[in-house]
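Below you'll find only one chain, the form predicted on its own, shown as structure tokens.
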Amino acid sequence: MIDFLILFSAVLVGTFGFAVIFGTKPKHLPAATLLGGLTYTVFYLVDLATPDLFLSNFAAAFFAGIAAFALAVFYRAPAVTFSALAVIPLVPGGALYYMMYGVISGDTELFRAQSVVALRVGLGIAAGIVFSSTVIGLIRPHLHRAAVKKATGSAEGNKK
């Protein structure tokens, strides 16, 4: 548990740092930082259940995409403001480093092993974001209709 808390704290600090570097508006910093931590928590929990890198990154990126959309609606900001920062903790920095180290040092086995790790993580992140965007695209019209219906207080919302 202590290890997770240390990792969670590091993720929060790292996400906050990237948010500042990317020029995130101050009013979005707390939410974006917390979303990065929650995304890592999803990754951590799925990774405990199944150590499949693709699946754990897919689940975390899917969560990040859905949560980023919700935050974007709440803050009336672009979803990318939150989703780009939320997946920062998932980026396979170590695997990319050792993959390139394998290239430079001529260690083809290290290069191959780390390339597989980086590819699985990258594909998991990409698939999770794409899948969450697809789900949002499918339900968004229904959410809009429900909001219009609620705002008008009648069945007229269904005609729009």
The other form holds:
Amino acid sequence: MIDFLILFSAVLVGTFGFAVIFGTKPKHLPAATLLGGLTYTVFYLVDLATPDLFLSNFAAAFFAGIAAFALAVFYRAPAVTFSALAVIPLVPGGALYYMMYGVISGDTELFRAQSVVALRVGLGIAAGIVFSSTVIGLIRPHLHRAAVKKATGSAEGNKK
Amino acid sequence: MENERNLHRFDGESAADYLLRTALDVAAMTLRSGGEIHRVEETIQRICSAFGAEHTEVFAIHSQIIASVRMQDGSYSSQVRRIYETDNRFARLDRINQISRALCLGKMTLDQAQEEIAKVKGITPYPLWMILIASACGAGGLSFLFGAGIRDALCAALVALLVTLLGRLIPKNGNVFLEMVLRSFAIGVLSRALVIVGAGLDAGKIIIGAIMLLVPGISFGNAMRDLLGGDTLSGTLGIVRSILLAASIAFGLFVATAVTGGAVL
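Could you output the structure for the form predicted together with its partner chain, given that the previous block was the form predicted on its own?
Below, the chain from earlier opens the complete complex, with every other chain and molecule after it.
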């Protein structure tokens, strides 16, 4: 538990740093930072249950995509300003680097092993975000209809 | 029509040309600020439709946007915009998204949009000192995920801060790959130096934390997303670019290893 809390705090600090580097609006900073921490929590929990790199990254990225959409609606801002930051703790930066280091130093085994890690993590994140976009695409019309109905209902209520 | 009294329209520029130029200005700024390819394409489609276009065609990749529009009176315009640099600048992306939305809802004229687009370039929400601290936070925080202890994390934060400052001081020569080689070389040498003087314990852990600022992890993720989302060309180009950037970083570190005479991994 203590290990997780240390990692969670480190992710919050890291995501906050990247949020500032990426020029996130000051108003969006707390939500973007917290979303990074929560996305990592989902990754951590799924990884505990099924230690599969693809699955844990897929689940975390799917959560990040849905939560980023909710924040985008709330703040009326592009969802990518939240989702790109949320997946920062998941990106296979280390694997991508070791992979190319293997190429340059001639270490074929390092290259092979890290390519698989980078591809599995990258595909997991991408699939999670794409799948969340598909789900959002399916529920968006219903949300829109509900919002219109609510607005119409309250307008009629005001008339009465 | 409101857009008939154009203050920003060039002499001889048709209404179709002016509409498409403005839509491309909005789309280009969206792409430069970190917007997705589908957002860029939708932006042009929606703005042109909102201003009476009968038919719009758009094709965008990370380095170029090609668009054409046909108005109801039969006038036609086709334009190309080359994009030389893209980066994540989310406050700008947010503002340009508001401008796009206002145009589509009829709350802004093309003239007003031109004035607002010019202002977007000046949006820099944080001063240099805050960017430096943020670089330290980003590298130091994420180095824990790669197994660094508190000492190595603090060293990674210091290295990231120094390299970010160095990046601001060195004039940009336009070659991002060379810039990556130089920055990663600096990271390698500084990390090794911190271990030699006894501040850090493991140069490899310090390096991995500090290079998180350079590794194209987000572009790699975005490229994979484009690929899975159907934008095959854009995704393939993004992956090739990410691999080349990672290779540049690895090359810089490899040279640093040779210079310092020790393994940095």
